[in-house]
Each structure stands twice: as structure tokens, then as C-alpha cells.
Amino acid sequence: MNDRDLFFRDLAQTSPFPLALEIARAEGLYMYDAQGRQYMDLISGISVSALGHRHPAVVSAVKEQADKYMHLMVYGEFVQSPQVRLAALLTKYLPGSLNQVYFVNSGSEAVEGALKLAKRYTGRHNMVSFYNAYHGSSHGSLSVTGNEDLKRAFRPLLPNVYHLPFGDIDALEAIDRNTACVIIEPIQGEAGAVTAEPAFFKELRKRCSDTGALLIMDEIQAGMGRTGKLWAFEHYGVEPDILTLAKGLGGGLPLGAFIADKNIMQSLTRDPVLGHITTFGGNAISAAASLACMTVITAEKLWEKAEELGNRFKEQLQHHEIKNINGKGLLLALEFDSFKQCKAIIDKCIEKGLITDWFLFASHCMRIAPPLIIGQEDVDRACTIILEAIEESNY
């Protein structure tokens, strides 16, 4: 049997309609299928491939580390250079209160760790999130996800979780002294790259500080320079108590992290000891890839390029069928009238060699989240294909 047949026979499926492209290799901004056809990657594996595919610095770091060691011991027991060097680099570019890093395997795990940390540190049980937020698919992260259609079949989930309207300042009154934490995306990714006013985030920060609730910023999709700032919370002039990262953090390999002040983080080390543990979190190969990725992003200030090229997309993607363009930097959503229309345009883009998709909670919106290494000519070509696809689609 060929790989395509095995894909459908032996791999668990997440939907009845996978793209099922058989990719043989990838390089930079492009992927190539088994027949050698080229596809421009406009979504970075859902904001994962921040430096594109097989970036030389990342590949070199992975090979070099593989020649030294891979897995040695569960997280936190041995001093492993890739982990500690990466933690030092991350904290160098973060506010002083975000000074200790706990590495895990994924975004969902980062959220799980952050929620546990907030409950342990505050001694409280209530958690606040926002409608249409996406924080992951494990039970805890799904509990604070803000879309009931995704959650209904898996209840009961965690108790004491309350959802508020994103961007509604008046609703923040619900945060009180029983609230352990508020978890929020600085840009709601799967809602269609939805933003809120700085005044909302400033009031949220104040409300958390006044009540003693910890503010968790989920930058799993928006972080690592994607939105035109290295950290998306910088757009709003506020700082979180806990930051969660993943996706683009790993340079293409599985890696997540939750980051907080040492005084907060150390609460996981006692009563009980090993209050949070992971076997593979901070894997040496993943950490080495991440260190190389973060080094390139910070050395080249790729967030500045993301802002510039995001504006270039907005300037060129002018069409009467595009109702709005949401988002910041290179996390954008093109809004259409319906899912049917959006899907037809996406399918036409793929026919033309451009990979894009829609958003989990905004199926009428097309995702634009290319690798941060995309160039001006690439943006122009992508815009040409999208505009042609709009004209040629039947819906």
C-alpha cells in the first residue's frame, strides 16, 4: 500500500475531510508534494514554522545536539545546556517579573501548567476566560476554551470556569477575590485574529492586580514576533503574571513553556514536591532548535518585518468580497460572507499552489500566517493568487 492509503487506514483522523496532501520535502517558504509540485506555505503549520521549513540555523543546531545527547532524564533533574541557554535567552527579552521558565511539550500542556500554577499559588479555584478563546484540547485547556460547540461532547470539564465577552470592560467586574486567574489571548487566534482596545487590557491588568488574580497571557499562537512585536502583550502596554508559549517557539519541533516570576513558580516545588512534572518537556533536541530559532528572530528583529509585511498584505488585498481584514502583523484573517465562500476560495488557492485555511471559530475567515522569513515579492505573489482565487471561485 502507498502512504496515502496508509494515512487513511492507520492514522486517526481529526475530521472527515483532511487536505491529505502528500508532502515529500519542504524548504523555506515552500512545500513540495510527491509529484514535485510546489506550494507556498501561508499558514506556517498554524504559526509553527516561524523561520520557514528547514532553516539552516535550526537544522544545524538539531544535528549538533543529536551528536551530543537526546533524552537524559525527566525535566528539571539534570543541567542540560540547551534548556538553560534557551531559558536565559527568553528571560533576557521578557519583563523582569517573567524570570523563570518551565518547559513542556505543547501549547495545551503550557496552559495546563499555567492553570495549575495559578491555583497553587493563589489557593483559589475560580478561573476566568473569554468567549471564542482557544487554549487547547486537553481537559483543562478545553475547559477554559470559550466555544461551547467544541466542548459540549466532552463535558463534564473543570468546574468554576467563567467566560466573559472579549473586549468588554464592564464585564471585568466579574473578576473578584475568589478568582485564581484570568487567561486571555492578546489576539484571539481561532476567533479570526480578533483584537481588543488597549484600554480593555489595561483595565484587565488593573482588575487582576486589585483582586490578586493572576493574569495569564496565552501567546501560543501570537508570540515569537508574529504580530509585529516580539510579544503580543507589548501592543497594549501591560505585562502578564504568567506567559504561555508554544507553536513558533520550537523552531518546528514540539516545545511549549509557561513563564512566571520565581516567587510564583517555586510554589510548584513544595506541598507537594514535584507539583508539576513532565518526562519530555524541554527535550534537548527541541530546546536546541528553539534556541537557534529565538536567536535568529531576535538578532534579525523579525517582528519589525512582520509588521511591515502585514501592512503590505492589507494594502494589496482590497476586493469587494473581502469584508474586513482582522489581526496584526503576520497573523491576519480575511473575512468573507460565509464558510461556503471562504472554503471555495481556499480550495482555489490550493489548486494554484498556495496553502491557507480557515479559523476554528471563524470558518468564514481565511488565515494568513506565513513564516516570518517571507519576502516582499512572496507577499505580492500570494496576494495575486488570493485575488485571482476570489475571482475564479464558484460559491
Ligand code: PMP
Contents of the next structure:
Amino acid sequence: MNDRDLFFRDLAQTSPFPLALEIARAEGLYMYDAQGRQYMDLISGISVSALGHRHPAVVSAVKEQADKYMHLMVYGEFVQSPQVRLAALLTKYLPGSLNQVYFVNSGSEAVEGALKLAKRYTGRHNMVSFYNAYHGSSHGSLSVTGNEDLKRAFRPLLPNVYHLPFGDIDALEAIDRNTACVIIEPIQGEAGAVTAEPAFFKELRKRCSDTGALLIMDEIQAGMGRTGKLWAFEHYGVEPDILTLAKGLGGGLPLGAFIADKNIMQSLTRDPVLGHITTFGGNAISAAASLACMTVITAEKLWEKAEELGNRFKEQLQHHEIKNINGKGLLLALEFDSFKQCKAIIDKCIEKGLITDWFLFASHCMRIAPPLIIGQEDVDRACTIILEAIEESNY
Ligand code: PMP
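We have the form predicted alone; now please give the form predicted together with this ligand.
What follows is the entire complex, opening with the chain shown before.
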């Protein structure tokens, strides 16, 4: 039986129509199938491959670490060099109040840890999040996700969760002294790369500080340079109390983190002790890959390139069928009239060797989130293909 048949027979699927592309190898911006056909990766495995595929710095860090040790002990018991050096690098590039890092394995887990930390530290129960936010698929992270279609079948979820409209300053009054935390994406990824005004984030920060609610920024998709700043919260001039990271953080390997001030973080060490536990969190190989990846991103200031190339996409993607281009840097959404139209154009792009897709909560929008190493000529090529695909698709 070939791999494709095994894929459909033995691998659990949650998508009724998986793409089922068979990729034999990947390098930089490109993937290749078994016949050697080249595909440009315009979505980075959903904002993961920040440095593209198999970046030499990441590959050699992984190999070197595999030659020393892999798993030694559960999280936080042994001193593991890649893990502590990565924590030091992250905190060096973060505001002073984000000075301790707890490593986990994924975005959902980072959100789980952040929510638990906020409840434990404040002693409060209520949580606030925003409509159309995506925070993960586990029970807690799904509870703060702002889309009822995704949640309905899995209720009951966490109680005491309140959703507010993203960007609505007046709605922030709902945050009060019973609120443990407010969780928000600085740029709502799955809603279609939706941004809000700095005034909204400033008021949100103020409301949280006034009421003692912790502000959690979920930069799992928007962080690590993708939006034109190293951290997306820099666009708004506000700092969170807790930051969650994953996806691009691992340089292609699974890694997540929640980051806070030591005083807040230390509340997980008592009543109960071991207030958050993970076996694999901060795995040595993932941490080594991440350290290499974050070293390149920070040394080369790749966020500056992301901003410049994001603008290049916006300038070239002018077409009457594109209703809007949302987002910042290399986290962009091309808005079309309908899912049908968007899907037809995406299918045409893939036929022409360009991989893209739509957004979970914005199926009429096409995703542009390439590796940050994409060059000017690649951007021009991608734009030509997208514009051709718009002309050539039937919908
Ligand atoms: N938060 C955000 C903003 C995300 O985009 C995602 C993943 N799409 C998650 C959380 C969950 O991450 P994971 O799939 O690694 O659990």
C-alpha cells in the first residue's frame, strides 16, 4: 500500500478534504514532491517555518544537540543548556517585566499555562477574551476561543468566560475586579489578520492595570518578527503581563512558552507545589532549534524585512477582485467576496505551484504568511501567480 492510501486509511483526519500533497523534501522557501515538482510555501506550515525549511543554523543545532542528549528529565529539574540559554535570549529581547519563561510543547499548552497562572496569581475566576480569537483546541484554550461553531459540540467548557468585540473600547468596561485575566491576540490571526487601533490596546492595558486583571497577549501566530516588529505588542505601545509563544518559536520543531514576571510566575511553585507540570516542555532538541532560530531572527532583525516585504505584497496585489488586504508585515489576508471564490483561487495557486490557504474564521480570505527569509524576487513571483490565478479561476 502506498503512503497516500495509508494516509487516508490509518491517519485520523478532521478535515473532510485534506490537501494530501505528498512532499518528499523541503528547503528554504520551497517544498518538492516525489516527482521533483516545486511548490513555493506562502504559509510556513501556518506561521511555523519562520526561517524557511531546514535552515542550516537550525539543522546543525538539532544535529549537535542530538549527539549530546535528547530527553533527560521532566521540565524544570535539570539544568539543560539549550533551554536556559533560550530563556536568557528571549528575556533579553523582552520588556523587563517579562523575565521568566516556562516552556511547553505547543500553543494550546502555552495558553493553558497562562490561564492557570492568572487564576492562581489573582485568586479570581473570571476570564475575558474576544470574538473570533483562536487560542487553541484543548478544553481551556478552546473555552477562551471566540467562535461558537467550534465550541458548541464540546460544551460544557470552562465557566466564567466572557467574550467582548475586538477593537471596541466601550466594551472594555466589562473587565472588573473579578477578572483574573484578559487574553487577546495583538493581531487576530484566524479571524483574517485583523488589527485594532493602538487606542484600544492602550485602554485595554489601562483597564487591566486599574482592575488588577492580568493581560495575556497571545503572540503564538503574530510573534517572532512576523508582523514587522519582533513582538506584535510593540505596534501598540503596550506590554502584557503574560506573553504566550509557539509556532515560529521552535524553528520547525514543537515548542511553546508562557512568559511573565518572576513574582507572578513563582505563584506556580506553592499551594500546590508543581502548579504546572510538563514532561516534554522545553525538550532539549526543540530548545536547541529554537535558540538557533531566535538567534538568526534577532541578529538579522528579520522583522524589518517582514515589514518591507509585506508592503511589497500590498503594493503589487492590486486587483478589483481583492476587496481588502488586512494584517501587518508577513501576516496578511487577501479578502475576497466569498469562500467559493477564495477557494477557487487558492486551488489555482496550488496548481501553479504556490501553497496558500484560507483562515479558520475567515474562509473568504487568503493567507499570506511566508517564511521571513522570502526575497523580493520571490514576493514578485508569488504576486504574479496570485494575480494570474484570480484571472484564470472560475467561481
Ligand atoms: N493561539 C494562536 C493565536 C494560534 O494561532 C494558535 C494556532 N493556530 C494557537 C494558539 C494554538 O496553537 P497550537 O496549535 O500549537 O496548539
